[in-house]
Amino acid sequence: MKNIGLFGGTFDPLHMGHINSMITVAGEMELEKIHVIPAFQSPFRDQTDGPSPEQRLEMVKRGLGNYSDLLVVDDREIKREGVSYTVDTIKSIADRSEGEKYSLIVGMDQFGSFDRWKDFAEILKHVNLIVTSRPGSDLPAGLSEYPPGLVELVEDHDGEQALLKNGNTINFVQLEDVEVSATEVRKLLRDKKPVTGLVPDQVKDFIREQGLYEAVSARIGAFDKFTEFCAGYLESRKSINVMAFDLSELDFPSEYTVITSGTSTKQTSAMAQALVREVKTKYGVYPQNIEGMREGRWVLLDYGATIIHLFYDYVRMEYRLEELWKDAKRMTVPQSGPSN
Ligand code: ATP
C-alpha cells in the first residue's frame, strides 16, 4: 500500500511554513508523495483582490520545483473553478485509486473548525487525517479539545493518534515552529520589507516580476485616513460602538484596525457588504480577504494594513478583541459620516 498525502490551501503566497510542514509530515508518516492542491476559492474566504488563482498556482509550481520528487502540484481545484470543497476533491482522487491510501494534512488552526467543513464525516470515510501543530496553535491535549462534531466519530484515542469508528485514523504531528504565515508575508511585502527565507526564492522573484501584493496599498494611499473613512462610514450606519486603533507601534500583522458590531448576524453581514461597496466606490479596491461573511458572526475584511472586524454583538463580548489592543493608540472616529 502506498501512502499519499494531500495538502490543500490558498497559498497566497506559498511560504516556508507550508514546505516545512509537508517535509516533516512526509518523513514522520512515511508518505511517498504529497499532492499540493491550491484552492480556486476557499469556502471560508472570498478572495477578492490580490493574485489570481492562476498566479497562486504558478507560485506553488515555481516554489516547489526543488522538491518535485516528493511534492506534486495538483491543479484540479483551479481547473474546476467555483468554491473548492475538499470533499469533492477527495472523492475525485481517493475513489479512483487502488493500492494507495490517502491522508489529508491540515494545520491545527484548520482542525479547530474541521467540523464546519462541508461533509466532514464523509471526508473522513475516504482519507486519514494528519494534523500538524502551527505557531500559536498547539496540538489538542485530549478529546475535549477536538472540534465537537468530530468527538462522536472517535472510537479510541491516545495523545498521538485517534482511531475513528469508520476504521480511519487521525494522527497528530508536532512540527518545529516555522514562524511564518501568508498574512505576515503579505504585510511585509506591502511594507516593502524583505521576505528572504520566508518564501522560496522562486516565489519571491515571481512576486517581484508580477508586482503582486502592491496594488491595494498604492490605491489606498494613506492607511490612517482610510481607517478613519471606514470607521466613519460604519458610525454613520449606526453600527454599535465603533472603535479604531493605530497598532503600528505594536507587533500585529495589521497596522490599523477597526472593531464594531451589529445587532444580529444578518445585520452584521449586511453592514460588512455595505462597507465593501462603499470602499470599492471611493477607493476602487476590494479587500484582499473576506472571512465569515456568510455566517455574520465575525466578519473580517482584510485591506492589507487595515483590518476591519465586524461582530455580531454577542460574539464580540465573547472575544473582547479590544482588550488585546488596550495599549494601542485610539483613533478618532468621525461622527458625521464620510464627507464624500
Ligand atoms: P493565512 O495567513 O492567510 O491564514 P496560511 O498560510 O495559513 O495563510 P493556507 O495557505 O491556506 O493559509 O494554509 C495551508 C495549510 O498550511 C493549512 O493547513 C495551514 O494550517 C498550514 N500552515 C500555514 N502556515 C503554517 C506554518 N507556519 N506551520 C505549519 N502549518 C502551516
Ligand code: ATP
Contents of the next structure:
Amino acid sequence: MKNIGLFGGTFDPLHMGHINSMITVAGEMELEKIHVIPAFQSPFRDQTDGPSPEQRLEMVKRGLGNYSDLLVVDDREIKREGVSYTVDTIKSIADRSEGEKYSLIVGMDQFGSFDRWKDFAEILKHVNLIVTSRPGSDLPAGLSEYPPGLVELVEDHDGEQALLKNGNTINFVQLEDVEVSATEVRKLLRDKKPVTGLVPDQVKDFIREQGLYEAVSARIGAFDKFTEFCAGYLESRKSINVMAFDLSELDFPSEYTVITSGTSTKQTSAMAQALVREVKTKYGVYPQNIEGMREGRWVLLDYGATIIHLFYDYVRMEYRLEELWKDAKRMTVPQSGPSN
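Next up, the form predicted on its own. The previous block was the form predicted in complex with adenosine-5'-triphosphate.
A lone chain is what you will see next.
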C-alpha cells in the first residue's frame, strides 16, 4: 500500500519552512508522495490584505517545481471555493483511492486545537496524523498534553506515537526547521526588506512580477485621517472609551493607534468585524494582520502605520495599554461618527 502525505495551508506565501517540513517528514515517515493543498479560505484565518487564492496557488506551483517528484500540487480546494474544511478534502481523496494510505501533516500549533476542527474524529477515520514540532518545542509527554477531545480516541501512547482505537496512528516528528514564518515573510516584503533564502527564488520573482504584499499605505493615504476615521466609526458603534494616539514622535511599532473596548467578547469581535468591513468599503483594504478575532478578548487589527486594539473591557483594565502611551499626543475622536 502506498503511503501518501497531505499538507494543507494558505501558503501566504509558500516559504522554505514549508518545504523543509515536507521533505523531512517524507524521509522520516517514508512517504512516497505528498499532496500540497492550498486552501481557498481557511476556517481558522480571517480575511487579510494579500494575494488571491489563484495567486497563492501559482506561488505553490512555481515554488515546488524543483520538487515535483515528491511534492504534488493539488488544487481541489481552490476549485471548490468557499471555506476549506479538511474533512471534506480528505473524504474527496480517500473515498476515491485504492491501494493508498494517507497521513495528514500538521504542526504542533494546529495539533493543539485539533479537537476544534470540523468533524475531527471523522478525519482520523480516514488518515493517520503526523505532527511536526520545531526545534525548542516539546512534543507531548503524555495524554494530559493532548487536546481533550482527542484523548478518548487514543488506545495507547508511548511518547513518539499514539495508537488510536480505530487502528490509525498519531506520529510525532521533530524538525530541524528553517526559522521562518509566513507572517515574518509578509512583514519583510511590506517593509521592502530582502527575503533571499526564506522563499524559493521562483516565488520571490512571482511576488515581484505581481506586485504582491505591497504596504497598504498607498491606498490609505493620510494615516492621521484614517486613524480618526476608525476611531470615529468605533465611537458611532458605542464602543467603550475610544482613545486615539499619535505615536509618530515615540519609539513604537506604529505611528498611530486606537484603543477601545466592548462589554463582552462577542461584542468586541463584532465591533472588530464591523470596522474591517467599513474600512474595506471606504479604503478598499483589509488589515495586513488580524489577531484574536475569534476569542474576542483582545483583537488587534494591523493596518501598518495604524494599529487598532479592541478589548473585552475587563481584559483592557488588566493590560492598561493606555499607560504605555501617556507621553503620546491624544487625537480628537469624532463624536458624531467618522468624517468623510
